[in-house]
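There is one chain below, alone, in structure tokens, taken in the form predicted alone.
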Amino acid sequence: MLITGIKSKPVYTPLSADIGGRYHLMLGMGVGAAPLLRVVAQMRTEAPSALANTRVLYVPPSGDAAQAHVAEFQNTGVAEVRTFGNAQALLAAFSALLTQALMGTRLYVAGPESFMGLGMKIALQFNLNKDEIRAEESGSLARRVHCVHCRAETEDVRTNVVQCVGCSRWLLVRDHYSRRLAAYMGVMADAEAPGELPPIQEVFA
């Protein structure tokens, strides 16, 4: 069974523009475009000059929707829109940008939680204050799971029990979340009764 009610489980709130920021950096993946476009629309109304200092890094979805989302960003008047084929490429570019980030930078992240967690992990490594980071979960609820036994990370987990990619143990996916690791904790599911697993169910669609 899942262990719920743990305080470390992130709580996300709808994105809104931080008009007090001097520079605005947006990271988006898939349907995460919608919250970011909402923030840009708010800027156009409340502080149009902020658009000149806004950069968007985005992984579009596959199919026809990709170009539509990219075009929407390009038509907003932001300073730069960069697209990437996958999250890894985007996060590498994001890390490079943060080496040049100036005081007053605000970060907005939107997309699946696993993507957001990795983005925020990088931001914290570069000493962005938590008050300077805003995030809204959009899309898949699949989790990134850290094995407490071998320390491997299993990606895109949608079930309550998953086999670790590192040590092959069957892990119970907990609600305990580590911001340092950008992952939920996975503990051996059959430690007390080897071979006896709880029913495996898709719970993170």
Given for the second form:
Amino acid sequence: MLITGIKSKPVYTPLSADIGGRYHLMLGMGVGAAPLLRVVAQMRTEAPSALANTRVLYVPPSGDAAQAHVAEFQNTGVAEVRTFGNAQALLAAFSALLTQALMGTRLYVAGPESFMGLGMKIALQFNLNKDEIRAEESGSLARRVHCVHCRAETEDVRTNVVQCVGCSRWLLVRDHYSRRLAAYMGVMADAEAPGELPPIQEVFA
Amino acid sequence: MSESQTIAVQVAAIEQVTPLIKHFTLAPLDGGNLPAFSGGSHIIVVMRGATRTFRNPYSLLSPPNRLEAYEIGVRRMEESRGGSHFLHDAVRVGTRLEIAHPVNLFPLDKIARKHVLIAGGIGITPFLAQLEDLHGGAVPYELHYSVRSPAHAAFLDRLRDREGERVRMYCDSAGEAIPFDALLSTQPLGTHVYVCGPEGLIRRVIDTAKASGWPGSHIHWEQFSVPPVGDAFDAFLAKSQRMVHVLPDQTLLEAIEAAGIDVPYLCRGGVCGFCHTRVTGLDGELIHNDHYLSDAEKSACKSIMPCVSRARGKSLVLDL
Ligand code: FES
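Let me have the form predicted in complex with its partner chain next, following on from the form predicted alone.
Now the full complex is given, and it begins with the chain already shown.
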């Protein structure tokens, strides 16, 4: 298979609090709430004063559980919890916050991989470095795929081969990841023998 | 780096800019252009005295796009082993010197959203070249320049004319001090801080930035250690089976070079790590003066940076 062994696939480690930071900004989506709550709990024991400088931006899962998650964040005593209906709205608010943010800010991101990628892409535009960002994959591994032929991005890809939303080519999804684009590269799958595709399987659940 | 790679230059101008600092212009002997460099680069100046050869690092302060000549600023060190005294006292317009190709160990971050430059005294020199790179660009920047007294503010006119309000000066003599806390706790995300000057200033900036939550990747500093004078000692070079004697005002690196053995170097100031040498035998102690080895490596006594560090005791054996 073409898609293994490529180093650019991001590797995420479990989240922990970086109490060397002065301000803490958390982005979460869906089950990403759990790792973020863990960080908050760690702060409460190790550096309770950090809670007053901690803000959470969160997209709750749809359904009844939503309110429970939000309430859980609110009960921790962090300075602010804001919820959003979808990732786009959260990321727009995140961008706006970064334009006001000061040096000393630490970013924590948890949620599906494609959500994290988009958050990191914005962070990169603000010159946040590796030692200012902590991220933990939590939830769907569905990928954003960047078509190397027409440059369109196809969202929420769960299969090894996908039809591009831009040019309709069949793309093989590679492990080659671009932080700048927040997407995996998709390369025409049937370039050599048009119409001959490898078996399509769900691989990024 | 070896002598074959040096460039022959001639002193084209000398200006005394403060009671302690002289400004030298070095033009290539064969005319033409010198190698290109970026702001923050330094060169090694090779000075052949009557009995000794000195090689000292100096930051380039001339505009990086002006390659007909390089400019350096040299402070006369009270406790010089000779390099700065040689430049101040023995060098005239027309004197020929050799220099090594520029190397940048103190570059500006290319994707920073803002640059805060902090200079103390002669530490202004790398920033003069960097300001040329920053001037007129889209990225905001500011320079904080701390000096003993107005008479010691080298290159201030040049800075004020060009940079105006972006330059703030602080004079010890007037009781002025850089407001480190206020400065470093209010910078927008994506700012990088750069500091060059005396050790105390560098420490203060690093400590204050860290306390304000700055991550290490946004803090940059440059300090060439001036190799301190010490007691004479001997070193045995195991591979070449040579014994070298290091004079009190000579560095270990200079003594090794005088014996005809080449050790790679870039900074000769204990920061780049190039001269790293393995210690294979020691009866005595090492006096580490570099900023390169970690504390653990220093206490392990398995390596030494011969450009600035020395030994004391019965014997020192090097893997050279
Ligand atoms: S030459 Fe750079 S550390 Fe010795």
